[in-house]
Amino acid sequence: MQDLKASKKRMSQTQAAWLLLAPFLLTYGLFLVYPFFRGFWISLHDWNLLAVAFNPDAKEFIGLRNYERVMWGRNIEWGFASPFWQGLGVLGLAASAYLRRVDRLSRFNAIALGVASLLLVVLPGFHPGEEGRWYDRRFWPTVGNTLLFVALAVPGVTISALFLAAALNGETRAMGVLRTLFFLSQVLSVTVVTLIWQIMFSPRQGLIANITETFGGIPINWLTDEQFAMAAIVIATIWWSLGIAMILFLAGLQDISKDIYEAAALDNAKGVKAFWFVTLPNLQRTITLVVVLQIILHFQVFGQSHLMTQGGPNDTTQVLVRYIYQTGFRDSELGRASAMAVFLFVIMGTFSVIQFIIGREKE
């Protein structure tokens, strides 16, 4: 009898749990799950946005032709067409294998480094052969720009936030004020951030130009020079993204027991030695978390490129989300834009899975 009452109680608790979860699940399904599958369905059609708006039957099912049109082409070959990036990928593969073998990296971190390195080896190797061409000639250069942006912004944010957190890891009132000041950039909108840095990079009235002229240099046209436009976007992004990464590192630093530092001090490990041999090993999981989160975040870059350089000059700062936006809403080719969006989802989903696996890894 008591078991029956307990069973009914458990069932009622389960029902209550589902009842409480229902609003979230409904919202999640309506605004995230359904749009994703709807977008995938659109990617399988020749779907002109304006034509379908006036005639819902104007769309045509074409299967995977949008993916072929966007990502592939005629007479595409593979080889060592980009020695720098592919060589960097080979070094990454060797490093992941070696660091795993000497137990300097966990299994999942080694897998993450290996996957990223393998992509660097494989993706830049595809190129049109004789009389070949890409179907969408702007897609892969745009993917390359996005990868370059991520490759510059993620280490920049991670390293800057780590050293900033280490410098501000104190319990004084001044440290608290400084932490607040450095975090304030995080709450600004992308419009405000880009406006600030457009003024900073201005060759006439910008602070950087004034400093350059003070030392006898010639101001650089940061936002219109092909060599510096991407660097300008990366600098603005690093300044904007420091806040969250710094807070995560501060939480990790404050979680390290002071007894470890006291024990290390007995072995003459102080200052830089303590940071290298005590702080960094104990922050390994936090560093991995920050890197994965930053990768997922920066693959979605849009506002900086759109507002600061409009994708120029000569498409050197054109990024994937901006290209998807232009293809779907400017060119009205919603099917092709959806195919590119699914491609971006796969990249971000891969890193999300890596983050989930790392989060479940035992200490």
Contents of the next structure:
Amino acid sequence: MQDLKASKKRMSQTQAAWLLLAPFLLTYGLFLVYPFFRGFWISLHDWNLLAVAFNPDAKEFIGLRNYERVMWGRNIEWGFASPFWQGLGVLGLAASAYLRRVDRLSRFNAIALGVASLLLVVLPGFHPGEEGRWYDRRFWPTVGNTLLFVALAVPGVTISALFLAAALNGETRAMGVLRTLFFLSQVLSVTVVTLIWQIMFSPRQGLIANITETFGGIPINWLTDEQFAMAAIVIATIWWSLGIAMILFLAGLQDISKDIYEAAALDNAKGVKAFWFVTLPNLQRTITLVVVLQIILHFQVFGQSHLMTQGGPNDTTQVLVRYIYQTGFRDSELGRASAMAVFLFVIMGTFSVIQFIIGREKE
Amino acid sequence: MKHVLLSAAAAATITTGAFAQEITLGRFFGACEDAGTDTTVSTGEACIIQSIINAADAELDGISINTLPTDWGNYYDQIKAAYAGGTPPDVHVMHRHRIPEFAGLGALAEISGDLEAAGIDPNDWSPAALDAVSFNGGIYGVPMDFHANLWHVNMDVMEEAGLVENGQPVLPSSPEELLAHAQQVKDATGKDYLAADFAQFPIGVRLVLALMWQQNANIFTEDGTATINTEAGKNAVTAITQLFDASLANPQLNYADSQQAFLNGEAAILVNGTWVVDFYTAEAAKEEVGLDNYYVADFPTLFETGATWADSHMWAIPSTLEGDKKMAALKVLAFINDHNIDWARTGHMAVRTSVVESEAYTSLPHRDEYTGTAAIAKDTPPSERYGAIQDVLNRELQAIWLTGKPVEDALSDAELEVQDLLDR
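Return one more block: the form predicted in complex with its partner chain, after the form predicted alone shown previously.
What follows is the whole complex; the chain from before opens it.
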């Protein structure tokens, strides 16, 4: 009798759990899982946005050809063309396997070394054969631009937010006001942020140009000069994304016990020393979280490039999401755009896995 | 009693316009908050078109118009997405060069049989205007204008450089003369000869296209062969780059900055379209603006034949629109067609013969200064890939003048990419 009661209770608990989960699962399935599989399905077709809208039979199943056209080239060959770099890669692979085996490398570091070595083996091996060229000359440079943007924006946001949080980690009213002020940029839309920075960077009426001229300098055409365009969108992004990272660091800082600082002070570790030897080690998990979140966020950069530089000059600020958008909507090639989106998903998935591995190792 | 109440309710519904057809309208040209309904006084593309739309909304019985919020830069992406999602605007503006893409895939309504009922007389359209909205033998829109690249001239700077004769600017007739004039302006005034958006908006592309057409060449043939890396292509690009090489023009200006440079009186010539003639006229009249003596000239002929880049704005309705809604949409098109003279105030060339021949049109400011433009207006052959092709050219030309990529490499790369697009 008691077993029956317990079983009924368990069942009603399970039902309640499903009931509570249902809205989330439904929304998640409808807006994330379904679009992902639909996108993958589209990526296997020659799919013109307008043509298929007016004639569903206008699409053609082409398997992986969109992936080939995006990532591969015409008559591109692979071989051991750069013995030095490829040899180095093979050595790296062997070293990572050996060092992991003898427990001299953590699993994460072994994986990182292995992936880097593999890239050394694979990448220098590509070379154009006779009349060889990329099918899509813009894809890999666009991936490169996105990586460069991430490589500049992520440390920029992380370091600035960390120092800002450390500086504003007080309990006075002024600190509170300053924290709010620095967080405010985060709530602005990308349109407003880019408009503000377009005015700031204008070589005619911009604040930066005015300051430059005051000191006798020549104003820079930030948004149309290939040397400065990427820096311009990175600066705007750092200003915009600082707030949330700063709040995360503040939360991390407030978790560090004052006792540790007091103990460190007894060992004469104050100021910069305390920051280096106490604050940073205790913030390691927060730093990791911020970095991974920023990487995932900034791989999806779109608005800054689209609105400030239109991907120019000469594609120097063309980023992956903008290229996907243009391919899908301007060129109407939804199949090819979806293939690129799947590629972006793989990159972001890789970083999420890395975050998962790091999280597990720390535990 | 019941009947009386029902009749009263029906009468109230009719008089308050509860049965009005709501027409959604998509357009670019920018925003204008206080356009009003007086179509005869507004200035600039955005305010003139919005005043016409507002007037249509106020004057057309049983029709209310809802102008959708659209953005210039993403306009066609938004319209395409709306078509793909099955919710296109009932009426929308577009360029002539987009007809092959939209009409070719079945998105636009063929309206030749509906024009008369809507009160539109296609016989009043100039032959070129009719051609602009025609595709595969059908009519897919109501034309609104021809627009083309012009040379906007600061006569004071030209005068100072000795480049004014009989009250008219002396314009170059060869690439060598272009360089000589530019040097003359620099020596006499210290200012740049020519400004244009070479860095973002494809004004530079249109300039190079015009110079190729002037050599009877084109970027691709009717049968779909890219012909960019040619002697004509190199000549066209070099005619421009020689100015940058000699520091007589700045390739890094975008649309806003090049316009500001011209209005500040920092450049003798601005290459821009017909759409800014009334705006610059109004600006030149202001005391605080550096441009005082404004003149508009036809694009000069630097090679054998006269040619300038041109296109056409037109209004279209989706093929899915039917019944009363379609008739209401056609009435909106008819209203816009009736107000062709108001739209021509922007500086654009009118499409209706009755308007072009009217006193009101010929007496518009500066109109007599660019009468030759209609005869030299040209465009690329029709292509569904027009947007992507223009983007390739813009990128490669930017690579030449902003990053120093060798002309031959850039033209060769552009040719490969355009051929890829044409082959798809």
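The structure presented is a predicted model; accordingly, all values stated were derived computationally and were not measured. Rigid core: the largest C-alpha set superposing within 1.5 Å between the two forms. Positions refer to the first chain, counted from 1.
J.: Does K273 move its CA by 2 angstroms or more between the two forms when the core is aligned?
T.: No, the C-alpha moves less than 2 Å.
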